[in-house]
Amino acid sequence: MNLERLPNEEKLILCRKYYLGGFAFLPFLWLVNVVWFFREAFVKPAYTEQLQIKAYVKWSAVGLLFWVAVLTTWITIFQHFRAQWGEVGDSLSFTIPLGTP
């Protein structure tokens, strides 16, 4: 999508919505909603709409900081003590490592 084509207002409706879409534990929205709209958030000259897409923009940003933090823990985490888990480890594994831990 070119954002260069789209009036000021649907720029701040889109990115609303993939801020909004992120708390719908779709922490990749937050990340597409980053990338596309950093530049319309800080670089561009300022415009009405702008300090509202550099809040959401702003946030998304936390969030998806926030789910990269979490997810890494977890993986560690479940990496680290499957094995010591016994059968609960195995019930949330997706497939079963065959060897020893």
Second form
Amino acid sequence: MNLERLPNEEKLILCRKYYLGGFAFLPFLWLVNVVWFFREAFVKPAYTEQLQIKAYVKWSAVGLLFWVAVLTTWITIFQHFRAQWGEVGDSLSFTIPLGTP
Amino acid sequence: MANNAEDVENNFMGQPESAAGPEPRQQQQQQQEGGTRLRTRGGSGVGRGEGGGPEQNGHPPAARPAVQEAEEDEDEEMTLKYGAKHVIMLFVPVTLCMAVVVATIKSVGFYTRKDGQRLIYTPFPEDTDTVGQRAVNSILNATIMITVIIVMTLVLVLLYKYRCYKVIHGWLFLSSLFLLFFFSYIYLQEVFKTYNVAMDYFTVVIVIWNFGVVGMMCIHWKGPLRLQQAYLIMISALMALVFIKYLPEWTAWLILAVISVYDLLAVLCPKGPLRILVETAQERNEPIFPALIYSSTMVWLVNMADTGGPRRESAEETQEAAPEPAESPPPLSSPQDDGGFTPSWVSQQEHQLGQLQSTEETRRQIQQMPSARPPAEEDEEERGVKLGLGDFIFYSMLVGKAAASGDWNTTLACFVAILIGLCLTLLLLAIFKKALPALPISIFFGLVFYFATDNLVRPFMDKLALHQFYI
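Could I have the structure of this protein in the form predicted together with its partner chain, to go alongside the form predicted alone above?
Now the full complex is given, and it begins with the chain already shown.
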């Protein structure tokens, strides 16, 4: 899908759909939104819909940062304390490494 | 069958505007005057293989060829429908897919470990007492597999003929769903186990959920082109890994050989199912379900004259996630949906859909394209080449098996062989301008190189190394 060839209204609709979709626990979708529409929102000369696209990209970036923070924190906590949690740690684990921690 | 699909899909997309339809027709008429007349294209032309029928698209923007041809005299000029650029455009994804498969095979032991599980399609074991029994078993396995593939292809053709589009769409959707979620889950699990990394369910669920949903969106709906291509490469690699794991040795090689032959027959014979599919699609002049094709660029269609202004339409060569016929591993209870997942079906889908895709696009383009278009517009349009996902899968499977046997010489030899085969196929495509099977030449070369290297070159090199004799 080449954004260049889409009319502006459709770009806005697509950007909005990606933004709304990200609320379903999909930070990756927000990342795609930010990267894909970045040029459209910030580099291209202004056009009518650009303001809204800019807003969507910005809020997608905010949501993405939030998710990154949450995931990083959780992963750090888990990796660090997994061994100490004993049974709870094991039941939370998808894969359990072999050997002594 | 999968091959067929793949083969069929080996259309080169001339002009992104899936102007395949309109252009070939226009060109055909023009061409009929001058016999086989190839148009010269500036720069890299894109060879487009149209499957079957009278439509051969010389494509690229109709305007340009028309303009050019009008200007030129009756002399026939040789033109390449595609240039080196398009060959490279296919090399990169094929290489990437193979690289992913080889890297996984070499690092993750899961895919080379024979756990004794087999697919339901290959019920005969290969760990028999005698070589003869093993040979018989592998032939039986391959026969069953090919029969399944043929049946799936026929079912697909019938479904298409009787306009059961919803069934096909649903099937495709479920296929890609299964592949994107389940197989990548297994893959992730094995990678974590290999590297002895702890991972919790929460993170894994989030990762798989994101990967799968964005994948479905990119493949079946709208998404950035690069991401779509990346997803198609990834699912092809996943599928190839499944094949490598669950098909026994001799069966796998036999299947590769037989499927190449089947691909050849199904695409080129007048009564071949894939050919019928393509021709039906052309007759109906209608867009079909998303195709399982890898397309290197987007196809763009610009309609100028009629609407009085540029009305842009993107004819996407949607690379739908091929519903990879996932052979559900035997220990798992395969849901009913898996019935449709056969490699043949996928391949059929792929190449059939691929052709269908191009045909519908061409038709769309024909309808939309004015007879004369300013050349400037054409320059903006990108041209791309298309290759079926089944082709990716079987190429990667061959190279993966070569890697699994342990030797880097063999792996590289097979890799080179497949690329050479791909080049030749593209060359033939440029010459014949119809949909061609992409599997036969590459797989044939790959098989020859594999067995030659494994049985002749490797012992030779080993002996040399043993005696410290450098040449």
